[in-house]
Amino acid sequence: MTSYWLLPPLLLPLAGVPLTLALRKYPRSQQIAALLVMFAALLSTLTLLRQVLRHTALTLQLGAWPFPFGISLTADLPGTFMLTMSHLVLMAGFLYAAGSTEKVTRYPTFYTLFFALAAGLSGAFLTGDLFNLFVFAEIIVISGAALTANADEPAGVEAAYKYFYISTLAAMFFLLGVGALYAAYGTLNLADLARQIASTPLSPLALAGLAFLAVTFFIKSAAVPFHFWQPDFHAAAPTAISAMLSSLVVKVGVYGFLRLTTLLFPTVSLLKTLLVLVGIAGVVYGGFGAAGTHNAKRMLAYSTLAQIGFILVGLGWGTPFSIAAALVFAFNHALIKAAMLMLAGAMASRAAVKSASFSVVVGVGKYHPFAGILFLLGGMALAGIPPLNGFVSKFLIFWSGLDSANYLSLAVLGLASILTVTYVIRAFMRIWFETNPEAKPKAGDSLLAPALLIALSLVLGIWADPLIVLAQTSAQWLNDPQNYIRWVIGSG
């Protein structure tokens, strides 16, 4: 069904970027004036949601271009989903910015910038063509080392050209991938392209191209052993947009292996062995960084290399039951990790010199005992412990490994899910109940955004049916993807 309900969760975005560079002159509005934007974007994402719900799925060929050709834009439910996750933990990472004591969010093109980023992950769940997903992860790439390279940490700049020349390497395989689909089909309409490898059997070309896509998201889901870069840039960036890179910018690389493993490539099963494989890996070695690290916001980076390694071995198990619970994980990850960065954040604001290491916020949290509460109520969910949204998250994963037979895997992963427990109760003890002598009352960072989403991820563990309804019909979906082709190939 052709509908303009997926305009407004992409313009508003990007209208922010022109309308907050234009009152960079005028702080306080341009803050307002965020929130505003970002606010009515949510809203939007809400809508749209509601109508592909009504409708199964959207779409748009912008420009007035016949399908297959021009820029598409489509809306099913697993996009949607992912964009809905998106908007929510944004809106929150604006919320922060607007709280925050870091001198680069005062910076005039700070909020510019962020509505980049807010507009590059837009783009990226809702585009219904390869060569635009491209497009719009170069955004997301550009706006947020900008950012890090602007961070008040010292080591932003070198984290940044990190990233940046690291992105730079997955932009060249995913225009390899992207040109071999292209030199194969001669599409990269999602739909046409998948429609014609589904009827045609793969090609060298093909296969290549599927070898090149794969390693760019491996490199965006920051998924080991293609992780190097992620732990240095998301410690260094701000922390409001450190909290995005880590819970959101890497569920790119996920989103991106989603569409492989079920729209284009389903029946390649290698693909889908190498993702338990390289999420297991990411689950041990998430799980040792983040306990021998000695930084609140690195352990945090670290951590997501194991969540996401959770993540992974879902899609790999590729069952509607595993798809379903790894979507639920993203998303509820995408929350914990959010607000347990800016907690990490915030305490360093409060710190004597501003610092995450645990050697200078030690002690802090004694004089902030609300923080300790939010902070404990986080690490319980990302340790997946009842009755917060991770427990559920993790129980959805272990069950569907069970349902699939997947018993090897289980084991490790439930013994590597220790190592959660351990480093959050070191964080924990370490900022709230160590004594230092140099902590004292001190001001900082606004602890708003990260309640609120502790507060979501609380009520999201009490009352998880409708996010789980939400993701089993997303994995129906998936499962048969002749409905994305007919749905998509119908409209155009």
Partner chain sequence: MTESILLLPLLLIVLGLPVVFLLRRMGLTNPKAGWLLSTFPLAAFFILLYAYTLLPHGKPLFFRLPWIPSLGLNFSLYLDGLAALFGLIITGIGALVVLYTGYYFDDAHPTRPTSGETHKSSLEVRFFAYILLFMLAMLGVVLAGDFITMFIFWEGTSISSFLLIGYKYKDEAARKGAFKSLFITGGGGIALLAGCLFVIHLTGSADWNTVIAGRELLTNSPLYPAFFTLIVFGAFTKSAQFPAHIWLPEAMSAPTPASAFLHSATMVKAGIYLLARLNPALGGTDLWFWVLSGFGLITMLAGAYLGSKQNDLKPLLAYSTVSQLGVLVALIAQQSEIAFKALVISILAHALYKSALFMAAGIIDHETGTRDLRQLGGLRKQMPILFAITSIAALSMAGLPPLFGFLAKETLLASATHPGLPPIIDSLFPLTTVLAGALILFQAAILVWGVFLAPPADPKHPPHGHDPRPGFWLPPAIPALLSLLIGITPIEPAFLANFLADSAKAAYGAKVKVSLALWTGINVPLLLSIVAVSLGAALFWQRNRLRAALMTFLPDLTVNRLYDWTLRGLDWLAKTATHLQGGQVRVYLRVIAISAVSLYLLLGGFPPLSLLPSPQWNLHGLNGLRAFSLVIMAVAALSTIFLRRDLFSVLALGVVGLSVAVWMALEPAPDVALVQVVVDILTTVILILGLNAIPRKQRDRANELLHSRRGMTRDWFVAGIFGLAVALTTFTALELRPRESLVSPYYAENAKPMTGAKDIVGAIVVDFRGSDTLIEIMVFGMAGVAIYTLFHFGARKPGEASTQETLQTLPARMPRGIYALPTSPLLHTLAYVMLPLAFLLGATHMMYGHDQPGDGFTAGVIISLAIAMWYIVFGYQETRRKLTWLNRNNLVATGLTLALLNALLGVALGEGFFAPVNYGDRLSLPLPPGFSLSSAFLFEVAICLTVMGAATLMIDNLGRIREDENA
Second form
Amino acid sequence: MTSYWLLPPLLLPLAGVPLTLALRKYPRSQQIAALLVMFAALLSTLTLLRQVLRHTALTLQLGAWPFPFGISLTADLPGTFMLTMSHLVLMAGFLYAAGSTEKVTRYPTFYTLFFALAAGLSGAFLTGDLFNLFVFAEIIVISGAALTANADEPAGVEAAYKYFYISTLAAMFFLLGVGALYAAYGTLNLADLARQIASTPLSPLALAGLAFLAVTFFIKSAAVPFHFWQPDFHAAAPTAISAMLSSLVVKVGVYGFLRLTTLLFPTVSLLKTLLVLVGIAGVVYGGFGAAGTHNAKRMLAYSTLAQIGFILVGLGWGTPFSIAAALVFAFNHALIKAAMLMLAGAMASRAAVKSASFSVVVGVGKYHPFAGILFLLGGMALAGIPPLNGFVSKFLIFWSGLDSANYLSLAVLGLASILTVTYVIRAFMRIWFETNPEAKPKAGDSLLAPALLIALSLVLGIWADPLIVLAQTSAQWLNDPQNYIRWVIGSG
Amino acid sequence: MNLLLQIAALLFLVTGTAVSFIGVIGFLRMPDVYTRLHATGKVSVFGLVFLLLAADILTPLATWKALLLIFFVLLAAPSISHSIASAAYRIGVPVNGKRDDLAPKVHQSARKPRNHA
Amino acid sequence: MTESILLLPLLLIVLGLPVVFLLRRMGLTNPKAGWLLSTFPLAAFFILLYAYTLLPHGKPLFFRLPWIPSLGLNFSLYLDGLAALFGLIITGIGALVVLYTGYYFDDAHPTRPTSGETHKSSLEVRFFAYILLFMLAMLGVVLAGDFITMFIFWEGTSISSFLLIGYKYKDEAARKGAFKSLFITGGGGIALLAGCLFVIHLTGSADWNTVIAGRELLTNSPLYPAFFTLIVFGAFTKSAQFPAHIWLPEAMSAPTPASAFLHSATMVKAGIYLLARLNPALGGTDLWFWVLSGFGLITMLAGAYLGSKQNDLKPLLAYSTVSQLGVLVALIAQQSEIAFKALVISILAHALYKSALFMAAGIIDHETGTRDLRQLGGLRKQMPILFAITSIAALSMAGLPPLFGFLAKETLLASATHPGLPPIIDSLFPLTTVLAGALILFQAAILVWGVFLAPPADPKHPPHGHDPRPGFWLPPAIPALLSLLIGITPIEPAFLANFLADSAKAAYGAKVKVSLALWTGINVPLLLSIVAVSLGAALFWQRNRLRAALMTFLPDLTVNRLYDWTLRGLDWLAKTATHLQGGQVRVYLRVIAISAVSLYLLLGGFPPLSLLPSPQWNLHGLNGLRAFSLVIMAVAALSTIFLRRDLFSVLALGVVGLSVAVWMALEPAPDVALVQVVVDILTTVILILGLNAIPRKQRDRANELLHSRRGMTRDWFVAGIFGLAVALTTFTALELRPRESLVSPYYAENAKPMTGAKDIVGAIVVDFRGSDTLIEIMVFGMAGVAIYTLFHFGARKPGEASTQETLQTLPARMPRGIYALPTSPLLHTLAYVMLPLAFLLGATHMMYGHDQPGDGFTAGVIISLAIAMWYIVFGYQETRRKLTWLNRNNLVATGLTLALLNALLGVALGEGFFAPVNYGDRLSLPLPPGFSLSSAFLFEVAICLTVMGAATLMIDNLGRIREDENA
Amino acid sequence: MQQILTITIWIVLAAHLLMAFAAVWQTLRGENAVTRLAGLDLTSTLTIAVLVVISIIRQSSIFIDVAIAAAALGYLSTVALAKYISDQKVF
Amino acid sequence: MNLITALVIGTLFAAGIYQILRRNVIRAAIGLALISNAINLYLFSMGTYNGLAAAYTTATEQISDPLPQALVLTAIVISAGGFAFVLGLLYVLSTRYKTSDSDEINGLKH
Amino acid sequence: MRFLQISFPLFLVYLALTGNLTLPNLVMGALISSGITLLLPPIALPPFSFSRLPTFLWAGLRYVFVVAWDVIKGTYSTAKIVLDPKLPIQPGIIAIPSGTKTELGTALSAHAITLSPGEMVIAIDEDGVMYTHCLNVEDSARFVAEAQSLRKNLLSKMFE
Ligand code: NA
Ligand code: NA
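Now that the form predicted on its own has been shown, please provide the structure of the form predicted in complex with its partner chain.
Entire complex below, previous chain first.
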């Protein structure tokens, strides 16, 4: 019955939804309950990770239906890896929200929607069914958009509107893809699909399905040129949420590609080439966008375009090493980006007007040196400067590129990564070095969550081996889709 | 199946359809919305109800449900015509006719005619 | 474990960091703190010295700690002569600088206000911390035992020097300088990382030993030019080689102690260290020689020339450093013993005199308030001690006997005239060396003359100052004296000579003999030296004219413009990039749609037309009806576009939905048809509510906004190709029917036996794929909660009462009037009857959903629409008052909780999560036929509750226009 | 008889579809909002009728279930629309 | 017949895409609804057989593929929820931006 | 009693919807219709007593037939109008007092009028006057008042 370990990481956030909704009139208890449930979810995820490491993959056939007729929840190492990343950052997000001064975090349904987001993320990484993945992706969309629409920032509604339109398009593509694959193979279970796809030549229907799914995941991961919603959305969201969106939610798209390129369509090399091209476009565009924009949170959102680009390139190179590098990159980026957005938001909350616009937060850092240290460390991590975890990510990506002799794309990545240093340092100097007579000492959002995340980044920079081993093992698992198929089938 | 019932069903079908047909023609021919609504009423009352009666006979297991639907249609259809006509009058769709007993009453309650939505 | 001693110096400095903060707690003054803190580097110095003596004969000490074992990466430390030379310089001068820092920031004895440097009486925690941090990084660079460890510390020096340069961050120059240095060295860092990755990739290990042993492999690799360029670029940016030197002068906005440390003795030498370290591995090739000597010589000359133009002491010294760094690079280019001898001597000599000079410049600044030669002069009598120190150091810099600098210059000249240099270099090298030597001498002379000897430039306001306290002048005095002592000592310091020889050997890769004798007889170097000195003297003699000429005629040789252009170019690109994000969602959607179709074409999703069968037109029977409904659908869909009024468009949409329902019913798919009808109506109602909510004027204006003909054509094109792509895919799928479904037959066979359902679709929805449905209703529920939150909180204007408050304060307002629909008894009755009917209908949908169309979702929507009818007929407030149980959020919460508990109950009963359980059978309840009290039923109830709550949340929030806005 | 019935049913279906088409047509070109609304109501009534005919053709009561729900909801939406048209607000 | 079905589904998609590219936000919302209708038809067409009977266990003829129907049900519900949410957003946008022109809703850019 | 007045019809509807008369289903129906009744707000219903039940049923039955006859008559005349090429109509709105005291009675009257083609209630005022749109004002003004008095009588027998 070890496979029941799969449930708590998903069920706890799911249960958080009605629980916090029922407690909406008792804000204090609601908050405590939310933190406790999320913490329990985190613990259960870590337990799950331990279980997965101990006994290979865990699969639970929901409803106890035999494979492939029900929905399988599957915790293989790559999925659990993403799940662990999510729950760590989500916990930080909940902590940040608890110490936040933003009004939206005090709305009675804030935690409800937040839990829905968490549940969507957990489900997306655990489900072994294509359509089920769609459903989880949708709950992420609606809760994310809802939280953003309610942001203190008045433009939140606009951001949510744009995001929702484009996400609806993404949902359409998802369903187009699901439909085409079902039409081609008559099944929706990922393992079963993989098995079928491997055993027959690819038909136009299957390729259409692949194309539609690729578009979906490109939109979800905000890959250039499918990214337009992202800078608006991530910048306008409430800080605690934008930290989740920029660090985790886009990873759902990345995760989709992980499964597409390794499990479902490992033979379609064109897809991998596309990933590299799109990834590079993201790296370049995101870098410049971050350098050119006018708002600290927006800058970090653009930066996510670039960082996702790195990850996609790693996936596109497609060697076990580069995939491991991409996974490490994804994990570390989640911690760093969440921390950085929280710091940007925390500074915005300390500004005269609550805004992360550089013209407002300029010089606000004067009274908050501790936040400055955190921001500088986070910035170093983002730019890939040791001894923070960002360095390990960049190092691995570069190395894996070298390893697979992708010199050209590597050169672009290298050139573009100087941009990271530029915009991070500029932002740092604007907030902490420049003077601003408007800036007054003011209490704002709690720095606990970003401090914890930065500490974790530091730890993972110095004690990087476990994460890399995890990623490498995950990449090995991914490299052998037959294993995945066996695990899922075996459980039915 | 009982021939008599079948013939009844046939009759229901034909009558219902014929009356519906008249209703639709009326709907198309009538000059304004009020008069049109008189025509559409027939489609609900005869068209649908007679079809349901036929279904009642011809379709297994439909007996009670069809009766329920008949009840429901007869209950609701007039209310619908009523509400559409009321809305039409409210937005000032003119009544083609000499007599309008409602007009003076409405003037009492300070009616503000509106443009058509 | 003798190797682990290598950790000690680093640990000592790390230890210093918390001590700094401790000292602030204790309220120590800056000088005291300086004394105390300098003991940490000093101890490190001695430990290093001791460690050096422990070196096994000619072999390095190597300490290794596994760091990332999975990648074979270690944290390793390495001590050989070269590392020791740099390490001792860093810790030795570091100790002095820390001591100096204490006095530099001392406010207890303020003399004069200095040029903009802020002085606080409290402890300069930040500065001490930064300088120790920097020292740690720098020491790490030279003690690192492998490429990666070195790189880590290398980046550390970039960051900590950024902090030091930007220390006076209120000053814009400081910020700019800090950014510039970080931009350039950071860029170099990335190149270096890439380069070292190449090397590691080729040699298989990052250890210095392996790298050096992999020389053949590396230099013969076809990738050699690539990684050579990357590594050398990294080194050059750090060591301020032309044209990357531009950051160094601007870095002078750092407080002087930092300049003295970073920009004379240490950081700029990191690049030199790296090149020297890698010389055995990468050196000796033509590329190496030409690139290094080329850049080195140019830098040497440029630095010397630019330094001669300066009036500010610190830039003057900085440029002379640039020049000196060029020399060092040029030396590493050579592959001769003498060059490496010159290298190590120059490094040491430069470290000694340049740090002394920087610190002296700082004292001058501190005491007189200026560093500008045009305001200084005549300080010889006021500051005799400083005069002595400065003179000695300056003489050493000028390369005059009997100072250590002289020896450095002699060996340099010797290597410049070393036979065996390639043709062009063999004449160019001596020539530039002499010229640069002369210019450097000129600078040294100007410095001493201008500050101490010359009459004050402005006699009315002569500079005031006096010698500082001993603690302040001691730090520069020590290296100055050492410059002198090493030069004049009659007995050659054998230890030092051996030590330097050892260092040179590590860089050269073979044994190097080093003697420290000043006098080596009359030879070419000496003659050249004399030429250089005479030239320098001549230049000094003509100093005024020369400097005037330099200032006015000759160019600044600065490539700052290049840097500015680069930054401006980047900024332009950045602005352009962000302007692609134009704010119009239509553009975004269009780009995405086009990209998507391109991707579809690219990946080959379209079937080859030859494979498409010719269409079959069997339009009789049901197919004819299907076709009919499809045609209506298409016509209505297109009419949504062509109808002018929004309302009519909405109605046409309703028709689309109904015809879809008809099509579904024909297909035949009654379950879907039912839900389609339900949702179509819900959608229409919601849209009407939306129309209701958005002012007519706005919508009309938006409709009147003309789309350009071109824009419309483009949109039609986008829409058209998209539609075509989907149509193709659909057609393919339809033509391939019947196909094999792996799962559907199972559902058909097992629906009845395993779930008790006749309705297979219903069984899939609640049993086989229940978790889809769970999340689906959660999505629906969250949509309701989202709208609720938005209308009650997020979209509320400040000061506006919440709708709940409004509800409590406003009196029940029943619309009155003869023609108002809500007053009609007919509608009252209808509404009143509809609600219980909807409940009944919902109840049967839930109870018998397993055998017939309808399920919890339709039940929920039907009931909530009946409630909506109440809202319409009785008004919102009256409805809420009448239906007290209608707590929408609680309904959602209850529904979701029930759904989860129901799923979990399966686990508790050992059937599995979400497994079908028939409680009715288990408890042998007498239930009506066709109804089973099962998990599926409970799930339907949960769905119904959630949907009811959410749908009413949607309807009432969207439907209730604020009173003020409606007025 | 059975055959006559079958043919009649198909004719009835065709007739209803034709009528539905006419109703849609009037809905789309009605001279004012209420006329269109009346047209929509007629369309939905005819749609329900079609569902009933289908249930006869398919010999299955499940389409009546669909029809019941459709009727309930159709009436409701018509009332909502009427209210909207007359008051420019729904409630 | 298949061609007609495919073309009409394509037309629905095209009309939907065209509508979401309109400046009037209500038209764009209609576009969303059209697209979700189109998606339902599409998913349904991805079923594996031409059904002659509704997917009930009592059916004696070939039933229509039940799985896509279940997927359509889920998709319908999700898009309905999303659709309501969009209209909520549109309302707030119209009060905040005083416009229904999507091109004027461009406070977030660069 | 009120409770039963509401829940019993619901019970019947439930049985119609489920279509089986086994004991468990009767129990279930009773439970469900009671439950639903509890959710409905109280409403003013005419008093009910068993002694008047036969009167009620008889009047009700007659009412149904009266209305049905009106409907058939109305349909016939309307069909004639529709199919007449000249479309001979004389539309107009006339006021018809419902004459019943209860809202339910008024509603039923309005329902009956509107149900039969040719007349349609547009508005009802506070006094229960139904403003009725007629296809043929002259005819209707004659017949409707007559028909209404008949219905009014039946309704008052049922509810008073
Ligand atoms: Na069902
Ligand atoms: Na009538």
